[in-house]
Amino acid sequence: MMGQKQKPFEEILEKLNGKKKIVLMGCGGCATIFRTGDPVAIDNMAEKLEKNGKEIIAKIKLPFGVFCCYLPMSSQFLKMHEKELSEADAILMMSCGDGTQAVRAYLDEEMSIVKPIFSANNALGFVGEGPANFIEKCMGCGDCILADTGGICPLTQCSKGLLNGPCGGTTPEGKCEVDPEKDCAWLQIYRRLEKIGELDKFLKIREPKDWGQATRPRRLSVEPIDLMEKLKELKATLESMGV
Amino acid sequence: MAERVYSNLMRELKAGKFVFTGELEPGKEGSIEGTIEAARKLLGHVTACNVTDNPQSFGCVDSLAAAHKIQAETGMECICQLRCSDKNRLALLSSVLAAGVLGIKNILAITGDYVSLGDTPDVKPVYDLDATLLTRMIRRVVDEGKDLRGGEIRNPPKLHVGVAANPGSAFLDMEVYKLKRKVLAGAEFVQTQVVYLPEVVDNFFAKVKEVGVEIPILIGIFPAKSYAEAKFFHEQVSGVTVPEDYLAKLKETKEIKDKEKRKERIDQINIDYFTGFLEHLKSTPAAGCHIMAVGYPEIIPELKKVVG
């Protein structure tokens, strides 16, 4: 998931200067589990914009599953606020950079609201593990090696980077020279490859990372899934399970 | 091993002679004059010289023009440190054949200190290549004339690439494997972090020889010419272990008050540990010594006389 914080709450004050009329909208997905687009969020942002002299004229929540970048459900909510979409001097999106931008794109394109619109949060890129602390472990580079790495991504893991570690700063604890709270990530490879009998591949020579792969935008073009069949699966599921 | 030889360095070390190194430090400044001046005053005792690139991160005069300088104006043989920090592979490529271009026959490749580390710390690090595809770009661009992609490379140009080691290494086992990855990727020697155990010495030949390299080794070392050189060493320095009798001389002479008495004192410590630590060395398959005596040049003549 996007891993993401609030943004200083005077940047976003700056950033809103001169406009009066503000509209905000969540995101049930990632900036739900980061507490930084849920309901609550929404409320105390709301409060706050107030107390220095916005006038919040809608709050879109998003109920938890609905991601905001996922415009076969988002929108149905942006259609919902239409008028106050409307009427509004910014729109601030309590969401990551993605939603913010495919909101953005909805409302200019489907619905010809073109307003200011920006992000109260800094995304932090992909991060895994939870509840409460999280670590980004992938940051999508479009050319996976995770099987000749023991399923550990050295490009995210290791501070440098390298396909072909460790360099020469593994502290004696086996920490990271840049970040003494860090596990050496070559050091874990190397340990991990060593438990699934896989050294071989650490002697192997990994080849310069085709960034080709990366160069940006990258698209994707899928069969769009039933939204109404995965949701009554989720139904389902839940119920199975006793949720 | 590449089968032609280039270098005078390369030259002594298929010869089977004992190697003595040098290190050199172009600085962060506009001229290196102090740098030619060392690099003179190691002349006729070690084969070549190291030219640092970017030092613990810090911007400084870059090594390829350093290097041709002090060759030029010397004719000190220099061994040219790349390291991958500030460079993509375009510019390490750039590098490698300007290398050719400036008469430089020996290049070091390796990792580099992390940039944060450093005087820039805020700065974009690259680290597009490591150490070991370094290497293998050189081998490439060398004995191929080809880059990385196969693309042809007119007149390639003509030198050797060494790389590092650290045999202090808490996890020896990996440090040995990744050694045998770079040597896998062409490399012709290696010069070590600095050692002043001479346990870790035979500790680390014997895991070299489990694992199977075969290539040149120059143990490095570092006569410290004060207490807070051997300190930051001891402190700092992933894997370094500096004896406390060592460090414990080395504090006593802060409380010389006469400068030229109090250097005299601190140059024999080094020759009283390091006479001993060399004669070990020369009982071990090390094909020599790197001196990382940087600032201390006059110490690696008295240290080769009590040698021999």
Given for the second form:
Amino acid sequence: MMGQKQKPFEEILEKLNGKKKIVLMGCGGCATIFRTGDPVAIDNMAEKLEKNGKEIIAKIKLPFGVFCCYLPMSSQFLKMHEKELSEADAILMMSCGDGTQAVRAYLDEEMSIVKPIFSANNALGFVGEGPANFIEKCMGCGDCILADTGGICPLTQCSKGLLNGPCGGTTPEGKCEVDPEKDCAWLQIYRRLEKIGELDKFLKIREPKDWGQATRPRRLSVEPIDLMEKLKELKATLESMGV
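Starting from the form predicted together with the partner chain, produce the coordinates for the form predicted alone.
We keep it simple here and write out only the one chain, dropping partners and molecules.
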């Protein structure tokens, strides 16, 4: 998921300078996990903005599982608030930049609502684990090498992003010279390969990485899912769990 932190409130207020009527929109996906765009965060933001003279004319709260970046679902909530969006001086997105840009494009192109739009959050990349503590796991390089490194990514776990083994700064205790509290990523890879009986992969010399796979913006085309059918499946699964 996309890790994120809310921007300092002073920065948010500065971006909204001269804007009176504000629409807030959250996200039921990553921003809910990180408490940067869930209903509580939206209410807190609204309260702080109102104390600073802003008029909050709509709070678009997306339920958990409804990502604002996935327009087939989030667009339904935009349509429900068409009047307020049309009247707003600005839209403050409590989501990552992906969600902000997806909503901006839909408003511009599908609803003909062209408004200043800002993200209240700073995205920090793909992170995993949880539920309270998260760590970056993937940088979306487009050329995954986990099959050769024991399922541990050296691009994100090595402070230097080295692809062919540890640097000369690894301590005798196997710690990283950049972060002495952290085990060397390549030591972790070595131990993992040893455990699964694939230590021969450690000796493989890798060609220079093809960063061409990371050329922006990357585009994907897939066969659309049947959204209603998937929601029925989710309902059935939750009911089977007693939820």
